[in-house]
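Have a look below at one chain only, the form predicted alone, in structure tokens format.
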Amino acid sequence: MARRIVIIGGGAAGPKTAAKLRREDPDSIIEMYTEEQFVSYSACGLPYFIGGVIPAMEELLVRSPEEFNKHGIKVFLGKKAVRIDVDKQSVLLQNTDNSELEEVFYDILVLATGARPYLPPIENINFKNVYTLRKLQDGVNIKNKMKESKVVTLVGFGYIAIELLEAFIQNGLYVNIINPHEHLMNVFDDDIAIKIQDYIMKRDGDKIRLYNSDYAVRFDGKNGNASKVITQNGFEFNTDFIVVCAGVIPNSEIAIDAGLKSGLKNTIWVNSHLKTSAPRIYAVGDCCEKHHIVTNRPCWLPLGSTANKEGRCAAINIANDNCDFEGVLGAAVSRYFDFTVAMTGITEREAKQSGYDVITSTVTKEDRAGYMPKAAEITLKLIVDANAREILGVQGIGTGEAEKRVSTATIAIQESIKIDEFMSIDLPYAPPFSTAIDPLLNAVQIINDKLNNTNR
């Protein structure tokens, strides 16, 4: 008899699991349930839909329910999972339209429940014009509100916020930013974050009011809409709407309530095969714990690229049980107009907290031969373990091609390539693409010189 494989969640990891599993196992019954009215879409593209780079929301839809059905994958929209019974091997689902309950049974269960925006303890945060950005409808709501507004407030500032800032500035809005850290983009080391903030403020400082080291404590307004923001440091200012970008939290409650082992930050614990502590249950994507390749410790880095890779690996394991998901480095990239921000591995701050003997180098150079028309400046920072002589992390920013240097470094970190070995890597060179000695190699050479200097 064919196995019944039930997948809960239709964002990134769930659909990837379903699609790969169908290729690996053509005979199983595959069912995917999501509480949303859409399935298999790119949430990462939402800021660019809001900004107008992507003209239609439909372009973010990767695959429709009808396309899944053609391949024998049944998709059920508007079905929220409310309880798992591990002993009965069943999931209780609630119809989001009429609240009717339905119990479905599984042979294999895959939890791809994702994460949801974190809402800080701000008074009146539930006003109608206070938004978060996670789902397609969120993007539609923010875009519609943006078109009738002049001033927006961003609460928090990470990857989503920097992309939203671009969208809002691009559409002529004035932007207030309330940021709890000393500099914008605190995910980077301070010396790099300062450069990111300086670029943003130099380019658009006349349209941005920045409140660093501060918190929103109350929203005031009338008729259910916020019109004023009050901060912890005593600032008050008007706004037409607010977007909270304060991070996300895993949707893990249904698993933990069922007795599954929890991981770091209330995630769902999984092993390298994406199996949970309960038999016949897997977890993939933003809801589950990760393993950090550099620190060799549990972590939680909710990224779309990771969700897709985990979905693929889980599908292979459900079919054949021969895929090890080694872990993550947290490689990430974003932009502010023509300014790239990218990183991989751990920061200098994290490395010191983890007890490494840290040595760093920072290089600012043009990304290709200076006489080429498109030559532009980039800054690269390398964080290295002085004892093992291995790269722990790299941060790259600038108007040039910083991200491809970070991508190269990602491979070096994952393969534990030592600085001495990296020195001899034969990176390609031509004037339109690089300098004769690539900026990344230049940063490595500086590290090598420091390591070989006993007086460092």
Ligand SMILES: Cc1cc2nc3c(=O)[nH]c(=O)nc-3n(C[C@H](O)[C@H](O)[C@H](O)COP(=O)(O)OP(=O)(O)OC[C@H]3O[C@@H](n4cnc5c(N)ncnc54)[C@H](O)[C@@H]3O)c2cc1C
Contents of the next structure:
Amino acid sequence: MARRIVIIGGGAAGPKTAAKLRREDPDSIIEMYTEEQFVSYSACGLPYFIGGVIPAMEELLVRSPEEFNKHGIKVFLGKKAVRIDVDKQSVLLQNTDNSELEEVFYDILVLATGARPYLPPIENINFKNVYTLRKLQDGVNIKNKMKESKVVTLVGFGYIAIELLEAFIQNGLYVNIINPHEHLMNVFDDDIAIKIQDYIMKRDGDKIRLYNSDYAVRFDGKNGNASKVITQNGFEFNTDFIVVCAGVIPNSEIAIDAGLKSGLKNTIWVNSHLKTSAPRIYAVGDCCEKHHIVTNRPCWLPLGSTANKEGRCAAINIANDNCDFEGVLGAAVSRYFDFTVAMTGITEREAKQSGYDVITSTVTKEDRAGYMPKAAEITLKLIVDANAREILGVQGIGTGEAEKRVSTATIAIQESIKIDEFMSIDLPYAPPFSTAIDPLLNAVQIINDKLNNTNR
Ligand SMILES: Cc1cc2nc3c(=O)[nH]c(=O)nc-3n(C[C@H](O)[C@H](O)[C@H](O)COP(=O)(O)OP(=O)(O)OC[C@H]3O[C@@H](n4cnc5c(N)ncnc54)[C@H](O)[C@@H]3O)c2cc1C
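How about the form predicted together with this ligand, since we already have the form predicted alone?
First the chain shown before, then all remaining chains and molecules of the complex.
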């Protein structure tokens, strides 16, 4: 008899699991439930929709329920999973319109419930004009509010905030940024984060007010609308609206309540086949724990790239149980206008905390032959384990092509390529694309010299 496979969550990992499963197991019954009114959309594109680079929200929709249906995948919108019964192999769903409950039974259950924005303890954070960005509707709401506003306040500053900053500046807003760290983009090492901040402030400092090493403690206003922000360091300023970008937390409660083993930071624990601790239940995407390839330890780096790969791998395992998900490096890239910020692996800070004997090299070079019209500067920082002679992490920023160097390094890290071997990697060269010795190889050579210099 055909197996009934129930997927909870319709963001990135759920739809990817469903689509791959359809190909791997043509006979199974596949049902996908989501609490939202949209399914299978690119949250990653939301900042560009808000900014106007992508004119219509519809362009972010990857696949419609009808398209899924055509391939025999039934999609149910507005259905929130509220309880899992592991023994009965059932999920209790609540209709988001009328709160009616229904129970569905599964042979295999896939949890792809993602994550949600973390809301820090700020007085009046539930005011109407305080937003977070996660779902499609959040993007629509922020865009509408932006159009009638002059001043916005960003609380927290990571990948989502840097993209939102671009969108707001592009649309002529003044932006207050409250950032708990010494520099913007603290996910990078300080020496790199300073350069990112310098670029942002040099380009648009007349429109940005920066409150570093500070926290929002209260929003003040009338009729449930915030018009003033008060910070821990005693600053007070006016704002038309606020977007809180203070990180995310996993949607793991229904799994933990059902007795599934939890992982780091309240995620759902999974093994390398994406199986949870409960029989016949898989978890994929932002809701589940990850394995860090460099540190060989559990981690939680919730990214769309990972969610898609995990969905694919889980589907293969549901069909044939022969996909091993190796883990993640946290490779990520973003931009502020023409300035790329990219990283892979661990930072110098994390490497030192983990006890590695760390050496680093930082180079600032043009990304292609200097005489080419589009030549632009990039800075690359390599973090290396001096004992193993292996790269632990790379950070690349600049107006040139930093991302492709970080991508190349990602493969070297994942494959544990030694510095000595990396020196002779045959990267392509022509003046419009690179320099005769690519900036990444240049940084590797500096590391090699340092490693061979016993007085380092
Ligand atoms: C603005 C923004 C920009 C981003 N940019 C990037 C980027 O450039 N690169 C990158 O790699 N990543 C990026 N990400 C992260 C990426 O979007 C996520 O990692 C990815 O969406 C995770 O996919 P997921 O399927 O695990 O979770 P989600 O996409 O969050 O999907 C979870 C789904 O589960 C549903 N759900 C949750 N609980 C229940 C329940 N109890 N019952 C029913 N349904 C439920 C939700 O409604 C949702 O449909 C970005 C995220 C945001 C918000």
